[in-house]
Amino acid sequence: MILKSLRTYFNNSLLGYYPDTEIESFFNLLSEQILKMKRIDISQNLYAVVSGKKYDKFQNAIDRLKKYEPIQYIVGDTEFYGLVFKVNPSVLIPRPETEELVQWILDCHFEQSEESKLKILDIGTGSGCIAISLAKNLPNAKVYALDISEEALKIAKLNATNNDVDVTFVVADVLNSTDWNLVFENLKFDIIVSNPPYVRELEKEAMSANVLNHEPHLALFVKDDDALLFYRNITETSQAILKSNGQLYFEINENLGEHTKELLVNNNFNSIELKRDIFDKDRMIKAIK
């Protein structure tokens, strides 16, 4: 098959899944994949012939679309803040609302990074893009990285290494502070950063499918009932191993804002700021200790 017709046949199966601009997409990362052919070279060499193997490896990824699989993890990674993550099924894909908090954290912390060597711990690191984002970013900083899955943590390892950055990865429950504060127990952090899970169940309905059927439920959602469950055991447990004026930031429903304000208020946090993403949500949070 040449690449104009197995376009046009990628296109055709996938008409009424995905919006047209969404199937283009795909066709260009496949392609880039599969083909090594970038989005100019495609149109430059649309006769080209596509070998029986390679067109099996787009069968094979329209067929994971139709069932509404993220790109991400059919091609196998994706990049964030301008690093290419690897990523499968044991991880969330890294959201662009997370890059923002990144990069909250540095531009408030760029030039303190500059005069001393922060201690930063970022808790359910998934597949590791924060913290690896802060230590390719913040290159005098030691990093830390806690997470309860050890297949996520196998991926943030990789991740790591094919980014060149040091962390310090940790298997820990975060619900357990008693677990992770022995591993701990002679550090103090200057910033403990968290994008807990977040998502109430009774906000399921309104998720994609390419979400709530393929992402990892462990990192996505709460109980109604205890929607602030994790961000109240790390805002109590940053007690203990935040240092005095260390600072403390969360990703956040952008449901519950003012919520999570109220908890860090009745720890005795102070100087908290409440900060809105591009698309004009409460997204994040900061607050010192």
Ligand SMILES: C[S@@+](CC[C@H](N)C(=O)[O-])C[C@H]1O[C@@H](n2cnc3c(N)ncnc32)[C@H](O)[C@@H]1O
Second form
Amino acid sequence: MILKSLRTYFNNSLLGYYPDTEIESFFNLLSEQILKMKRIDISQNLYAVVSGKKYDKFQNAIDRLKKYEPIQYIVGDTEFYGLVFKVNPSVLIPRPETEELVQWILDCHFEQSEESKLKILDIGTGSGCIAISLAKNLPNAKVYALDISEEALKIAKLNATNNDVDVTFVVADVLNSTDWNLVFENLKFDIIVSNPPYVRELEKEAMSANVLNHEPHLALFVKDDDALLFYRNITETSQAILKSNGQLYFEINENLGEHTKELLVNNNFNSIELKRDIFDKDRMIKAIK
Ligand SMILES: C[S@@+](CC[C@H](N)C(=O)[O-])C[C@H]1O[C@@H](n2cnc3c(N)ncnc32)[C@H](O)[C@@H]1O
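Complement to the form predicted alone: the form predicted together with this ligand:
Every chain and every other molecule in the complex is listed next, the one we just looked at coming first.
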């Protein structure tokens, strides 16, 4: 089939499943991966023949997109804070809101990075996007990252290697304080950051099929009656492993900003700042021990 016809077939197959602009962007992403052609190359090669395995890959992508599988899992990677990250269904696809959290940390710490070797811990690292972006942009920092999922950590380690940074990855359960104490017995951190699971079961209804049916529930959901479970555990354990004047950063549930703030106040954290994302939602919080 020629490329021009393949594009028409691709568009028609996904019509009604996604908006036109999204279908076009899927086609461009897949062409870049399968045919090594950028958008401009496509328009210049409309009569090139696409057959065999290459055609099969487009067909496979169409079938998976019809099941609302995220394009990032189909292509196998995504971009975050200017870096490329491998992703598969064992890790959450990094979100733009989380880039804002990374930016906030870098804005607060960039100037200190030269002299003071910051020790940073990322909790619930998933693909490693936060830890790796910080390590890349704070080359003097010593970055640690933990997750309960060994499968996620495999991807995170690969991402650290591919992005040429040194991050120490640890398997641990953040809800089990014995686990924590063993891992970080002799360490005190300057910065602890986490984007933990924070979506309540009651918020599932508002979520789209591609998230709900394909992204790891372990990374997303908490019970309705204990939505701040992770925040409480991390905040309490931070009392022991965060240096005094150390900083704690969280990405948060947009509906629970004030509750999260209260939790930090009750745990004697100071200078608490709640920050909105570009969509004007309460999305991150910073506190000083
Ligand atoms: C919302 S995802 C964040 C992933 C990544 N940091 C990001 O921002 O894209 C939460 C992560 O917490 C991990 N997690 C869930 N329960 C955990 C636990 N009890 N202990 C440690 N990590 C946990 C999940 O495996 C998942 O990778």
